[in-house]
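This document starts with one chain, in the form predicted alone, laid out as structure tokens.
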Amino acid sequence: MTGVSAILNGIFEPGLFTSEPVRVAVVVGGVVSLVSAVVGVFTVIRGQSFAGHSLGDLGTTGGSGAFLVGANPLWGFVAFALVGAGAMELFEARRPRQRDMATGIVLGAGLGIAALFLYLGTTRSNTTGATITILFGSMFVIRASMIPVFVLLSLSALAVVALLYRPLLLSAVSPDIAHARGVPVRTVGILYLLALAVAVSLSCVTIGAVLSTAVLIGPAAAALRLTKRPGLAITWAALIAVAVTWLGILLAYDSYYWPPARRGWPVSFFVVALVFVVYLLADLASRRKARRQSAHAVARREDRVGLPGDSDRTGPAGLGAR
């Protein structure tokens, strides 16, 4: 029992369960990773990973602008992400190439403004804390009073996805067929982008604008390597996202006790690293499953037609030989 206690004490460092910043990080991180994973599955299926990444970069503009005026960065992230999503849809791009072009144009304009805001922020202040927080996030500095806001925004994004579940899937497979069946493809696309903007904004606050794509795309991509069924993929993505986020929080807290510096490593690093490892494992499992299925298919075909040379033994020549 002493050995088990030592292991547990090594995993759960002193003060972990009584620390308010850790409790807030667990709640906010779990909620944000959940909504990011669900929205991320549709992002991957619809081939709009670039749009998700771009909205995260556009969030830099809003976050840095919020710091300049002394507002909460969350509102800046959400506001500019929503504006960016609406601007992307103004180009009425239905094809992947058209969507990428529209996204690139909006992204370039947003990053130009972000560069100005970050410059003004660094020249007016002697600290770079604001820039680091915007780019790389920090779950441990989120106030407990913001939890209801995170939950409400997350529920709004999940509600949009739930209401548009079938139209989203159909329009992802073929916008033309969806339009022929009466699906308002453009309206569905706009609402989906708004839900995507909210999800990305929340992840920008927790792990930073630069790394927000990892939580949005990573768990979803890993889940879709494990299964092609959308409903099951959403479940897998949610479990993976919440697990890597909570484990990342645990490792970040424990890193304060690691020698020699004892300064702690950022949560965002651990979360992104774990997402990468999980995707590699999912990809490996998918490849092994594909090889097994291919081998079984070959074996079934051989069983149906018989092994080479069987026809010689069962044909007239074979009968004559016997």
Second form
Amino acid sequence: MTGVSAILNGIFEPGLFTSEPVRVAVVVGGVVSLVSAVVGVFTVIRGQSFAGHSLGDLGTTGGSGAFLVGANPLWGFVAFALVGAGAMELFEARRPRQRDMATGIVLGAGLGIAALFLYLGTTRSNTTGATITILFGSMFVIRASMIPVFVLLSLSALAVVALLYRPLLLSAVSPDIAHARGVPVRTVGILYLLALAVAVSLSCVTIGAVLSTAVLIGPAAAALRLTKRPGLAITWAALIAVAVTWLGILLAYDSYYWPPARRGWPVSFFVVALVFVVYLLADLASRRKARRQSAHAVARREDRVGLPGDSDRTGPAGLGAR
Amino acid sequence: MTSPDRFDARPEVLRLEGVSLWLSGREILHDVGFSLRAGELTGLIGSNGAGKTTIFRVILGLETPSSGRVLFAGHPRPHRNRLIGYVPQSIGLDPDVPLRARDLVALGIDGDRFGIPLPSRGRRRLVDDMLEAVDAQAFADTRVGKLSGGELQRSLIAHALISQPRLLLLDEPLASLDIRSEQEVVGLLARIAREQQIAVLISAHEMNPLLPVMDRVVYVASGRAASGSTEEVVREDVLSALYGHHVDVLHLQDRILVVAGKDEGHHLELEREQHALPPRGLG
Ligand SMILES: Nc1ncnc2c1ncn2[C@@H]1O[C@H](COP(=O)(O)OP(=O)(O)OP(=O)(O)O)[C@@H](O)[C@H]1O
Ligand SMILES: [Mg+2]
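Go ahead and give the structure of the form predicted in complex with the partner chain, now that the form predicted alone is out.
Following is the full complex, with the preceding chain placed first.
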């Protein structure tokens, strides 16, 4: 043990693994980003990215409200995201196929209130720090006593998605087929939206309301470039999310020694920047693979045409011989 | 084509009795009745807006008839039904969806169940067999969103068939296919109906591709339907009564042209061909 930590301390900053805020960030950040990414794969497949983003913004209303009354912002985020999900569902039920409009209506109303709460919070407590924390999050200010809450909420969102795995995929192919097979499509949609609300509000606290979309959609989008299998896509998304979160924590810790202020750069910045880089890399990889495959296919076809004495050869040469 | 006696020897899988349906204050279906039998291929023929998709939705329980009954082998519709395979008219599939053709087919086994499926050899073999049955091995590992119209159609047919339904409903499966794929898919469906003794109902706005294999036809116009063998239904008197005005039925070698000019109920396809014919008997 001591040997390992001696090596680690040689590579990383001393104190990285003994610092309590870092340990909490590693656990909570890891679990939350994993769940976000898994839920996010279905968000992308179902075309609900806008709803996911809006739930984060709605959570801000709750988070800032909770801060105003002196409660833990997490509960505000969760409560308002859940209420927002319910409101979206109600609007959508009355106007089917206008999901984005329903989302937009609820979002607009929520953001107005959030602006008021944030304004009141800032003017009353005379600090902008709280506003920054709510909008941009910080894994380093989460208390260790909150770990079980984060883990439990994460697991419940994960359980819902695991339970709905097949019906969600089938509905993504065609809601009509799913309906015909006896899937309660509407109930599945509501449950998924609730899981999404929980996942988003958790990442609102760790990564920030403004940036939560990046960890929800980014790893999922990168994973979908890398694989065409549902199980693998989820695995990739989870791995990417956890890796960028931990790497982000490491860089943020390291950045306490960086210019200009030597006060440290925000961890959320690193995580989101890394998500973006990973997406670009994944996109590049999938393009190269596609190009290689089509080059292969062309080569194979040319091989066939070039065979001497090939009876059913294609192309101008074959036509001329006839 | 075939004598009525042969039909009656086959067990009835589905019967619609006097089905009418009102939606948003409009009567979409009026007194629609027909029956489907095991091992038979039935064409549901009608132009755009005639009510074909709505008839499928009624059979699937997605719409409840305002009057009339839908009976499955003599019983009212069971609540959850794996006995019906359904291939919708169009699926708006996102090209990013991480599903290969074989994953889509596997979802046909138990896509309605909760929880994550455990991979098993039996499952894999079932999927492979089904892919082979519809001749889809070549694109089994292609992303569903990247399949061509014909390839997607085959994958969806395999998806619908893998749960061993008694009834297979296909809404315009030939719409996006070229003539060769059209013939292949029609041949495939006819073979499936005979070999697996499934009742197959195929909707189309053009009946000619189905003529060689169709045991019966249900002809739909403005929400009304006439059913029976092609000879019984595709006649000037029957179709004129159905459309409510005079209709010409022209036999051209082995093709049948229905010229139902005049109102919005005419066939686009046939209207085009009409120009090549001498203008007779219209209106
Ligand atoms: N929910 C609904 N409310 C009101 N009218 C409807 C509804 N669904 C369908 N209709 C109408 O019912 C008629 C039949 O529609 P349907 O989709 O069954 O036609 P179709 O025969 O499948 O046509 P197509 O060949 O274009 O697919 C159309 O006029 C359509 O506008
Ligand atoms: Mg239709």
